[in-house]
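Coming up is one lone chain in structure tokens, specifically the form predicted alone.
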Amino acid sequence: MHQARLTLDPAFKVAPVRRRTFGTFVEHLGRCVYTGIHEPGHPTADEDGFRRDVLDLTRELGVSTVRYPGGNFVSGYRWEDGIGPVAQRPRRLDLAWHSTETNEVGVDEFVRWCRKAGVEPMMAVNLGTRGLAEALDLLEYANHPSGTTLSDLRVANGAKEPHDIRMWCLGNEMDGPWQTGHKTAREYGRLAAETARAMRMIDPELELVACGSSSSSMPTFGTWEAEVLEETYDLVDYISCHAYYQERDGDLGSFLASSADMEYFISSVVATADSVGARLKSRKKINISFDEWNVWYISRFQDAGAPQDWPVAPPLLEDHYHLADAVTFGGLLITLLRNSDRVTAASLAQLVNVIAPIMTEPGGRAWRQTTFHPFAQASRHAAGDVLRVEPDSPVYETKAYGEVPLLHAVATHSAEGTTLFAVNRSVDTPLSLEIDARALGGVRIVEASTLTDPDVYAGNSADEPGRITPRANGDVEADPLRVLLPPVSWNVIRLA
């Protein structure tokens, strides 16, 4: 067994739980909109078509924004087929996904299905194939009350109050080659710029989000950021970062560790923002928005390759999740959280069905992934401040990111109490954890679970929805505070 400690103090304070750290993301992907969020024909659909089984596990995930058209998907997308009737709207090929896109849903019903599921919406322009004039347009029509023509087609279809979306993302992954409209830093720096000036000509007051680097392996990674800010630094609030892990060859210890590639990445993107800063004698903060994360297994995908025809959200990305998924992202949101000073908005990609928490069938069941439950409970727990935590724990060696820790941890603190959200990244043995706890006061344990399984591939599905579910932590410890975590398992323990 291995022995691991770490102290609980209020004075470690790193900074307050941004509710948008649990943001999620619905793109036009695959089956993510349609027989995800929006099935008309569905026994649980709404009067707007929306799956009402989907809404209520949307809620219970515990989201707080979502990123919406995309993705690779808005980099093609012209935002007004997606308004007025349904039935005069025209079909389109994306070409991000080799698919036909059949726009019954749009930004009025995007926006109307945030405000069911109590989420903030958080839109993305076309910096690909469009550009500035598109983007003012699609915001005024958005955001302004009324008295101009776009403003009042908003109110003729049906959507009186303006959407008020705050938060805008300038284009996605635009250091991609492929991405529609791939630029270099310089040129999509020029055209941030430029569209960031003219929208806030219209609100001073949105929250821009200029795009960084879609992975830190890409070889612009770095010098993008540097160039990207140096275009719109006094324009923007955030750079974006995006990641994706999976186990590759069998190396599950690598795989368990993945957030270590995603400390780097932090790190690096706040250093190099705060270096564009200095040199431009500036002393706002750029922050993060790390709004692509997940476990995704994009070799899959990769090998597959695109649809032969034009299909209508057929079934792609559709990765089934285990257990070891679900700790490393457990892992992953560890590091968002540890990072909440700089990390001040986060999207899950995505919500349903494209490697997502939430699964559903055409017509019928909808189940949590094994990645829902790490997710939802941190949602649900984390509040107040995030103390860091710096745990005396043993280590091990891994192939892809050398010597990293077996404990990985958190904690939050409110008026309420404290929550500790661990993972044991061991293979294969326990890790007792012992907590100094005395500057909470005379605090015990009043809560530990902790989700695991025998079987470290072990997944759900709609026929065995519960096989891994969080469960009571029976091995608790009074005194002194002692908690065994399995291996390979996701631990939540609440003190008060």
Ligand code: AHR
Given for the second form:
Amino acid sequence: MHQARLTLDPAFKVAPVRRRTFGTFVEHLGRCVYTGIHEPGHPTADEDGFRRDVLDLTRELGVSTVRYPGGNFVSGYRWEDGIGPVAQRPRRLDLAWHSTETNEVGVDEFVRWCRKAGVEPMMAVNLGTRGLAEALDLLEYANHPSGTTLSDLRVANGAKEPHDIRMWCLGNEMDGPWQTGHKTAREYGRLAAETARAMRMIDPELELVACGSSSSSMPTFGTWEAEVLEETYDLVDYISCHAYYQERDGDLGSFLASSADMEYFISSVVATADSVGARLKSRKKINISFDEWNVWYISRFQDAGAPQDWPVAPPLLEDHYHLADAVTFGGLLITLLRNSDRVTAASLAQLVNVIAPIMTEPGGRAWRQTTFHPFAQASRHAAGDVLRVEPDSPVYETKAYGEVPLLHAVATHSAEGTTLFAVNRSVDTPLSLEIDARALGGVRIVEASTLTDPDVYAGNSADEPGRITPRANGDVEADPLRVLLPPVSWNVIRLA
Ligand code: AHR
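Write the structure block of the form predicted together with ligand AHR for the protein whose form predicted alone appears above.
What follows is the entire complex, opening with the chain shown before.
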């Protein structure tokens, strides 16, 4: 058995818990929109064709913001295709996913869905095939109250009130050669700056996100952020980070330590942004919108390739997650929380069917993937302030990241109590965790749950939706401040 220790002290405050950490992402990709959130013929469909079962699961997941409509899709998207009478909307080739886009869902439907789900919409503009003028048109259509041709068109289309979208992404992954309209950092930086400047002429209070790197392994990583921010520093609020992880070559130990890369990614981007700020003699800080993150078996998609025959809403990127995926995912979530001083927004990519915590059958059932649980629990229980926990943990050697602690943890603290989120990365050994809570005065563990299974590759399915689900950790009885974390487990420990 491994032994580890950590300290809970309200003085070790990192930042307030940011609700936007619990954002997700809906892209016109595969079955995320069609037969995901929207399926008019479905038995649970509401008057707008939205699946009520998916709406219920979205609320249960505790989602704050939802980024839309892409992703790679946005870099070829004409937003005007998705407004007005549905029967008259054009069908278009979507180059990003080699699919046909029917445009049955567009910005008005998406915002209507957001209001029903109780989430905040976050919109991306196309800076791939389009630019400044189209971004301004979309902003005016969406947010201007009325009295102009575009805003009156929105009203005529049934949305009397402005959509009031606060967060806007200036393009998507423009550093990636796969992106339609891929650009150099200088080209993109100039376009993003001019777009941001003009959007602020309509509304200076918008929150704008410049594209950062698509992963920390991009050849341009670091210089991309520096050059983009040199052009945009005073005009944007966020720089984005995107990261996906998968188990490679059976190396479970490295996979479970994926958050080590995310920690490195965040600290490098913060250092780069701050160095640009220092050179510009600016007091302003650029924060991170980690607006795509997840476990994604991208090699499976690359091996299969994009569809050749331009299908409508084909099943793409439908990864089925197992326990080890959920534990790795929980580690990523802990890292996002640990960095809440600078990561002030994040979007799990994506929400439904496409590398998603929620899966659906067309015309049929919806269920929770294993990754649903860490997200839902963290969203529900993270409250007040994020606390550093100063863990003292044994380490293990990984091929990908060198020495990594077996215990990865963070806590949040509010007047209602303190919650510890912890992952045991050991593949075979339980970890006995001792909690030093003296600074909290007389608290004890009141509830502990663990997500684990003897088979780390077991997952959930429509037939067995509860195979992997959080269960009470019965090991907390003996000592009020000690808990046993099973190997490969995600744990939520509440103290009061
Ligand atoms: O989330 C899937 C894809 O991953 C997105 O469209 C793109 O932005 C990223 O490469």
